[in-house]
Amino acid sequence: MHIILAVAGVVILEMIRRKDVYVLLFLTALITLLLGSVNLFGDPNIARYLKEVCLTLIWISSVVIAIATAARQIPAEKESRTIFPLLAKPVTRAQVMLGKFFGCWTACVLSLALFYAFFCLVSGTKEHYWPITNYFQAFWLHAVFCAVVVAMTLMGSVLLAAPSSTITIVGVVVLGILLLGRHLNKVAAKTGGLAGDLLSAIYFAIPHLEWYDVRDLIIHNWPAINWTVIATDTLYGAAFAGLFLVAAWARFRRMALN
């Protein structure tokens, strides 16, 4: 386990090191301040579209952050060749590869820290309301979507050409998800046929990334998700970031690093 932390600690340390992030962190933080300054035409409840717009921005800089970080991790050891030293310690290529994942996912985990305390500061400082069970409920679920995204571009880093390809192809997927994922069921029970019955497997068969986006418990000041369900979903999760962790191990087992 302590070669999986290092491996880990290395990738928190290159996030660190980089500039993107920071101006991520900036750009929202940024534009956070600008929206909860204004109190346009005295509406009180203008507070609510200002909350979907920030916390948009909070999903968009994520989903960046967690794609960006994960695709290069591999390809990058292979172009700097420092893959080799890594595996002659000896460290297999399965703590390789979990101590990528880690430290990609603990990145964006410090990332989303920031950011979701910051909202909540701006936030609560306006309403003059803190509903703290609501936010660690949103942070933890937007956790745990991190994690499935992480592991399923660095199953993607491995049997995709170059980081380009990795960000392009996964990126769409993941916005496909979320855009179209819950509405795949309902157009599969109108269409029929095969093409029906086709549309329903690939319903039951992709992780619903949407389920992890409540954005609307934090704009409309919802009563907090019921913990039986957050459990549910971490579990979930898990699952389907695991089951995409061992599909890249098994690809990166066999690929040849010359």
Second form
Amino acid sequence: MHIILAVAGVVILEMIRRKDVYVLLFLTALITLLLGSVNLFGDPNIARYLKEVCLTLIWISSVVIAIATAARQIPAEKESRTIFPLLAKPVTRAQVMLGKFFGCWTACVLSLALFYAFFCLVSGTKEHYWPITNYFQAFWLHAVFCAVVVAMTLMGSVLLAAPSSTITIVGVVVLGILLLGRHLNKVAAKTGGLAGDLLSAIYFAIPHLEWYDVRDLIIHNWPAINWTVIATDTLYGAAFAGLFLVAAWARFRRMALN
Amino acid sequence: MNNMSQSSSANGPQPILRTEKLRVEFRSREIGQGVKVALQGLDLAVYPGEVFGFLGPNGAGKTTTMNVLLGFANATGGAAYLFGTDVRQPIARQRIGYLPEMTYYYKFLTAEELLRFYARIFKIPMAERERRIDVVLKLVELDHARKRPIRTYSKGMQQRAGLAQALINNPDLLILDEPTSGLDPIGRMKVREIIQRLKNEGKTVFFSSHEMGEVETVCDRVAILHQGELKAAGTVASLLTGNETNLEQAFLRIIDFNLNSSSICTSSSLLLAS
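What about the form predicted in complex with its partner chain, after the form predicted on its own?
Time for the whole complex; same chain goes first.
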């Protein structure tokens, strides 16, 4: 475990020292603050729209951070050849992969914690209402979503040639699942035949990332989700993250380093 | 093959590094080229406390051998052992330090952070870790620059930072891949001094180099590899024959290099003639 934590520590240090994450954090915070401070047309419901915009921004930022951070980890190790002194130590490739995963995921969770804490502060100050459980559930499911995306990106980074292609393909897949995932079974039922069967198969095979998007819980101040559902979603996400990591490791294990 | 690599008796110390009929083949990427043999049945044995020079022209198979020893590449045949453990087991690398030919380190880290990272991999306790970092940074004379990011280091300093990371676990065996490559004379001298100091401390050093003078100065034994085959191994004195006065002459003879028929000489002669 100490090796995994050591590798993860370097990933987090790298992220702390890179400027792009700060830019993203600053921009999101600025927009949240600006939107939180305006009172358009004296509409009492305006807070909901503002919350929706801010949460969408947080979601976009988290997807960008998760994919962009994870996509370059293994290729950068190969390109800068830092993988050689690392693997010359008593370190296995599985430990490198797990360390990279935990490092990227922790970095994402830390950014998310910052985003949510700031958003909760701005929104709570404006509404004088503090549904902490809702915020925690939304944050946790968002963190599980990031775990699946990071694992999927790491798998992409060892299968695809360049980080740019990994970012593009994983980005399209994640966006596609978020937008279309929940509708696939309905389309499959309407289509019927072989195409319908194929769509059904895809519906059951893909990780349903849209289940982790519970922005409405905060926007409309709905009652908190049953904790059993949260636990089931967490297990589902962990299973997919594990599956992607095993696939990434199987490829990385046989990958030529030169 | 001249004076094969065994220098100890059967009851003497066990080799720290051993290869047995090591064979590595690569599938060529060029169409119609088939399989290329990088190593052909290499037998090597390096004993505790030795400084062992691994020589050969470019493409001889030195780096391939090191890649197999460090688990970066798999052997097609034969076996390799570090401290009696198969090199495919990560635990075989617990007591070694490795310095690559070029410095490949996380440039956003400082030397201190880099060493802390590698020390954590070896599970060195925190108090011991900090003490060890102080010791190796002083040894490689980087104590004054320990808080500077590695990207701001000169090439010589980066190479010494590399040596520091190779020494962080106080290894019994150091594998150095052309440790003085690309360094200026002062940098070379400093690296040579460090190797000499490690030798005096009883460490085993296995290193590849193209610098014959350097090898002659610091090595107890050398092995010469050519086209994936071990051509000779032994002490420098044992490799010299006839009126040869230095290792370079012996090296050129052993790899069967004909100075007069080399293309460089031919072109030089043509140039002189014109």
